[in-house]
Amino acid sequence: MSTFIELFAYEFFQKAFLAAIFASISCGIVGSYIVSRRIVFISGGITHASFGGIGLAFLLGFNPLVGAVIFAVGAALGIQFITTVAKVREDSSIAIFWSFGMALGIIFVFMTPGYTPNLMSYLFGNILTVTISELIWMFVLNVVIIFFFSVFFRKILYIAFDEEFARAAGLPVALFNYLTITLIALTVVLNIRVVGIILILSLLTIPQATANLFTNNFKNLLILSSVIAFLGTMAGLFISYFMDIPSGATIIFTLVVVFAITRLYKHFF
């Protein structure tokens, strides 16, 4: 027990702990909305499209997260626009932006002179390398998400579970769709350093799947998903630190094990 406490004396672990809290809240809330709306693969498209921005940032020499934000938000709004206005099938829109972002990212990284040592932390995550500026942006995102879901909770609930009813009730469904898809994009990008592009989709779905075993209430789902995400993230962080293995993969592996054990328990008991 003393060893765990001693870890908090290190600044890098304090940052990792805060990142775990912020990531759990944002992914817990936004992930619950994603799962409820059944738009998990839209999130996957946004996530992989952001790699184009990371590659461009490496090529031009600016902050990779800035590039990722630009590409992720652009892809999110593009998918929403092409699906609703241009009447292209949603799965086709996702595939287009998914492939385009990844292709550009690979090209830009290949064109970047020298070796890009930080690329792996964006692909697979490393919560121990989160910076103060990234923590600030994660905190700001959490404030925005909590405010948005608190103020417009009932409207979001209607749209998430019955979009046609929400339209009939006169709610600005299109506006809310654009706002929520933008929040999804920001959540994906600002949590990339925790588990990486390859695994961020899991952090947005596995805690929600586990929480859904205990509740069908949307408000309870938001809270319970965040708690499970935090516990799984911290457990994975400790395991990865003591075993000296990649933190992002360990966090997701831990969450999957928690889900499997919980599912078996609910099935037999």
Second form
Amino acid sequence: MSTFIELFAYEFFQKAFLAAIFASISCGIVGSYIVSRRIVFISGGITHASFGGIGLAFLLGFNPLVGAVIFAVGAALGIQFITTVAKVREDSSIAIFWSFGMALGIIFVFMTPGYTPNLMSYLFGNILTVTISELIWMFVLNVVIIFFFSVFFRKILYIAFDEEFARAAGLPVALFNYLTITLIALTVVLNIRVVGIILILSLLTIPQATANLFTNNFKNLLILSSVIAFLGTMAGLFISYFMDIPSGATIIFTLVVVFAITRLYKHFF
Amino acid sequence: MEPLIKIQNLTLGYDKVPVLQNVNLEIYENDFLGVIGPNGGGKTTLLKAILGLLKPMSGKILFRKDINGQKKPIGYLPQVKHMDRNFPITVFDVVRSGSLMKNTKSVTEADIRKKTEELLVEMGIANIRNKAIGELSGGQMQRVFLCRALLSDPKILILDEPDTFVDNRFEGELYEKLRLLNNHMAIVLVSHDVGTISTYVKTIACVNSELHYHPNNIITQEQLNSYNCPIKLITHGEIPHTVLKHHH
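Please move on to the form predicted together with the partner chain, as the form predicted on its own is already shown.
Up next: the whole complex, starting with the chain shown before.
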């Protein structure tokens, strides 16, 4: 037990602890929305498209997260736009943005002179190397998400459940859809450092699936998902530290094991 | 008497292809209008236009002055089969969402909760208020959505195929309930089951790329044919074939 507490004396671990809290709240809330509304595939598209921005940032030498934000938000709005306005089938337009972003990223990284040492930490995440400025941005995102979901809680819920009814009632459904998809893009990008592009979808879906086994109330789902995400992330963090294995992958592994055990328990008891 | 809704020379369609042309229709207080017609004939399209979900290609839908505004006092019960039954939402929250249709801003949260509770009791579903909608039977589901539609005290209640996926017993209860509601609101009921609805409705509109209004609920196969409305007057179950006569 003392070893656990000693870990908190290290600055890198304090930062990782804060990152785990921020990631769990943002992914818990936004992920519950994604899962309930069945837009996991869109979220995957946005996530992978952001790799193009990271590649461009490597090539031109600016902050990769800035590049990722631009590409993620661009893909989010782009998918929404070409689906509704240009009438391209939604799953096809997602696949277009998904693969185009990845392709651009690969081209940009290839064109970048020299070795790109941090590339792996963007693809697979490393919560132990999160910086102070990244933590500040994660904190700001959490404030925005909590504010947005508490002020507009009912409107978000009703639009997600029955969009047609909400439109008939005169709610600004299109505006809400653009806002929520932008929040999804920002959540994805700011949590890339925790588990990476390849694995971020798991933080947005697995804790939610686990929480959904206990509750069918949307508000409780938001809270319980965040708690489960936090417990899983911390457990994964400790395991990865003591076994000296990659943190991102260990966190996902822990989340899946927790889900599987819970599901089996629910089945038998 | 001025109609609640007055539809004039309305043409509706998608992507510039008309589905329903030159519709003229007036809906008055205490009307009970059955809308029948084949699938793809434009029944749902007409409802969408009345709800403001679809812009007319031409023509007008006029609401009576006192109910005209951004939010119209319409209660809407959609086709339940289009609902995501796995969505994590409770019965209470679904019914409560009917408050979106409320016109006044002065309604308090406490008022909404009280009204929601009252409706749940009235419909006999108060005991399942905390259940997820995925756990409900077809009949319970239908009642939940009827409660949602009624929460805003509508002047007009619009129901899209409320008899699908509902067992016979609840179907009868539903229509009896509608008959009572009809005392203080107009009802527009879309159905493919002309036999059942003609027992309850007062007037009938046949919709099949055009709309033919029939000012009573006695309709014959010959009339349907002349309306170019390819519907068979078939009834099933315990409903007698003579339902087309007025029912007191």
